[in-house]
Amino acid sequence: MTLHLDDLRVRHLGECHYDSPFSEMLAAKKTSPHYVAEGDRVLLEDTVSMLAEHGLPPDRLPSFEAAGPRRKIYFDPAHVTAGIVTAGGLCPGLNDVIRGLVQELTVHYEVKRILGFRNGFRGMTAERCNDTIELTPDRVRDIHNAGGTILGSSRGAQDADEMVDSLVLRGINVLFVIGGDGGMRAATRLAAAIRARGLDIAVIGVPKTIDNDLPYTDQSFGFQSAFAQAANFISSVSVEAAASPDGIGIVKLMGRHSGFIACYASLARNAADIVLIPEVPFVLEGPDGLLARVERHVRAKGFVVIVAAEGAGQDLLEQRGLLEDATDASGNAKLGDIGALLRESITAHLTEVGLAPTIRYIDPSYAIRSVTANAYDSVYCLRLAHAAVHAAMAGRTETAVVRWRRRFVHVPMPLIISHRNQVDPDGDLWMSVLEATGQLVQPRTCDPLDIDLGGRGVCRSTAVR
């Protein structure tokens, strides 16, 4: 997908006339290694060869508008009513973002009224017109100490015009949407409906996805907390597998289409022998298949640990007629259970070749999604919230705030949903996983004369990671 400078420009509601509460502080600031001035931009690409391909002067290269406070703002804070909605699945840090938005709006911009829509976009329908709560600094002071979202969330499509009616009824001037790809799509439709009516309502997205699969962002908030929690489950199943005869440890993690959590969690503990992700197909049978590899690991060191993203191996499930022809409320195809297939196939194969496998299987998805944000993500969420408020008050709309190349920037909302961020099978992340797990090298198969019978059948001469 080739992008040009005009593709990356964000929409403004109009000229900014009001002095910002940050105007004096910003007057003397210039772009530096630690700050991007409001008139400067952040390059989309970061290698010499990629920039050279454009053959353009620096000011015409594809680049994002820098996020942050402006000296002039579009809205008069005294007359602003803000709305906040969380949509889609849970993710660590949702409450941190809500808290950050409320604090920034009230403390620095002195916005007097902030409404939280309950249970996602469902709370913006005519049927649930009273399903809102007043958000104040006192109400949100300690919410970051709990997982989930105090506003609740939901999936499913609501009518955009009906939601615009709800915003007009409540006098909303700026709406903050905290959500994943489904939430950003809904926000894009909502912004289009607002534009069609010629209304002065800013819609700002704070993208979140526990799978880290939204593009044009270094990393989604909550992702670090999620893979840190997932890494603990890998450690636990590794201990269980190692303590069991012919132990098989399997951990199924989130990742419908992208295997980032499986990759990072596996690297964090370096206890996995095999990592399976949606981006890299695999086969079960044959000398190079998964089952043969599992057998070699068990014979070589007595146990094996497998980490599988939930979207891995869906082609194998389809071949076996194990996929439902159904979708969830957000329109996502329902996945087959790769964990169950692995458990059954590995048990049958190892039993057939004379081993007696002990399976330890964990699917901790909801235990991971519901945790509180760690210290890193708490800071990240707060800074995203600050950037979102600055963008809204400066009259930006149909825009998401993200961190790109370690800078906070504004990305046109349609770009955030234009494609999916995935692990590159030829990239350095997957190479690190292969190096850490040893998947680049086939485990040695024991010679019958080289087996340490006192060590549960482990090869004496095989180097164990």
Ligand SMILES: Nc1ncnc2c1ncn2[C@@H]1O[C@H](COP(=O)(O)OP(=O)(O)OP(=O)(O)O)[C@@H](O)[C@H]1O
Second form
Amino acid sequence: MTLHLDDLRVRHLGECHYDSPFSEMLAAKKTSPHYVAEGDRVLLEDTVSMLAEHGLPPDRLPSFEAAGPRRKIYFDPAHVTAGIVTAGGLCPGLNDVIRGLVQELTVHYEVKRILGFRNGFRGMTAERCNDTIELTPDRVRDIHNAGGTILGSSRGAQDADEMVDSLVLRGINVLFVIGGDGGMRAATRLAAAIRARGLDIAVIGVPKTIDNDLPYTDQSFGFQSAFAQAANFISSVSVEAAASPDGIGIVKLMGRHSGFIACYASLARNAADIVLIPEVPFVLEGPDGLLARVERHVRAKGFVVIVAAEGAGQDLLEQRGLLEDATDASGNAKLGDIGALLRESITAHLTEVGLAPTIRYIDPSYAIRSVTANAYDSVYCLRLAHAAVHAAMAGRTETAVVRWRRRFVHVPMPLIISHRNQVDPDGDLWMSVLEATGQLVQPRTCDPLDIDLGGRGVCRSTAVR
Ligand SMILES: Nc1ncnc2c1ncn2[C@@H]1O[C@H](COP(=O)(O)OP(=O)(O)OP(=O)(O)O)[C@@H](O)[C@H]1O
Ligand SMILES: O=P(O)(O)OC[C@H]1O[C@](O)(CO)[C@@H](O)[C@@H]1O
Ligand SMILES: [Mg+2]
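Could you give the coordinates for the form predicted together with the named molecule, as opposed to the form predicted alone above?
Below is the whole assembly, all chains and molecules, this chain first.
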């Protein structure tokens, strides 16, 4: 999709007339290698060839508005009531973002009232109209020490008009939505309903997803903490598989349509022989199939470690009638169990060829996303929260705050939901995975002398890949 400068302009509620608490500090600031001044923009693309292809002068090149404080703001902080909602699946760092929002709103802008909606958008419906928590610096002081979200979260559809009524009822004029693709869709609809009624309410999104499946953002917050936790399970399964005769280690990791967690967790340990992701189809049978490859690994080094994203191989499950045609409350497709299919088909195949596999299968599931944010993600969440507050106070709306190529920028919300971020099978991440696992080459069988002398497990790692 080719984007033009105008596609990247964010919506404003109106002119900014109030002095911001940062006015003085910003007065002398100019763009430097480490700072983007409020009037400057950040390029969408970062290679010479992509920029040259546009054939445009620099000020017409597709670029994002820089995030950060403004000298003038739209809202009079004394008249702001802020709302915060967390939607969709959990993600490390949700509490860090809530905490950062509350601290920035109160400490610098001196906003007096902040309400957190309970249990996602559900808390904004007429039925649950009192489902809010008053958020104060005291209330949020220690919340980053726990995973999850103190507000709760949910899936499932809500009526946009009802949610607008709920904002009006509470006098909320600034709403922060921390959510994934669904949450950003809901926020976009909400903002459209607000616009249709001519209301002065800013809606700012902070994209959240452990799947890292939202575009126009560097890795989303919490992703790093989630894949670090996932990597621990890969280590566990590797140890188990290596210590078992004909050991088969399988880890199934979250990632519905995008295999980023599987790729990064595998690279973090460099112990996987095979990584399976939704973006790269594979077959089970035949000389190039997964079963033959598994067999070669087992014969070559005595064991094999497989990391599968939960969305991998869904076509194989469908062919076998193992997919139920169902969706969750938010309309997300319910997936078939690729881990179970691997376990069963590998056991059957290896038994048939005369091996005696020991299967070690781990599905850590929620254990990777319910953890607290690591230090890196905590910093990231705090800075996103600051950027979100600045954007809202400056009257930006239908806008997400993201980090893009290491700069914090504003992205129009419709772009964030325009398509899904996926691992590019032609990109450098997948290339790194292929290099690390050796999936490009066939496993070599061990030297017969090795087998005579050492038995299983002598040939390890890259030597046999
Ligand atoms: N197309 C849509 N239009 C309006 N609201 C939506 C839409 N899709 C999802 N939502 C709402 O957004 C909320 C969160 O959506 P969803 O459950 O898909 O999680 P998500 O935000 O995508 O997070 P995750 O990363 O866990 O998938 C739900 O309450 C849902 O009703
Ligand atoms: O929370 P639920 O509804 O079980 O959803 C699980 C899904 O949510 C995600 O964690 C994304 O939030 C996916 O990786 C996973 O498939
Ligand atoms: Mg989603």
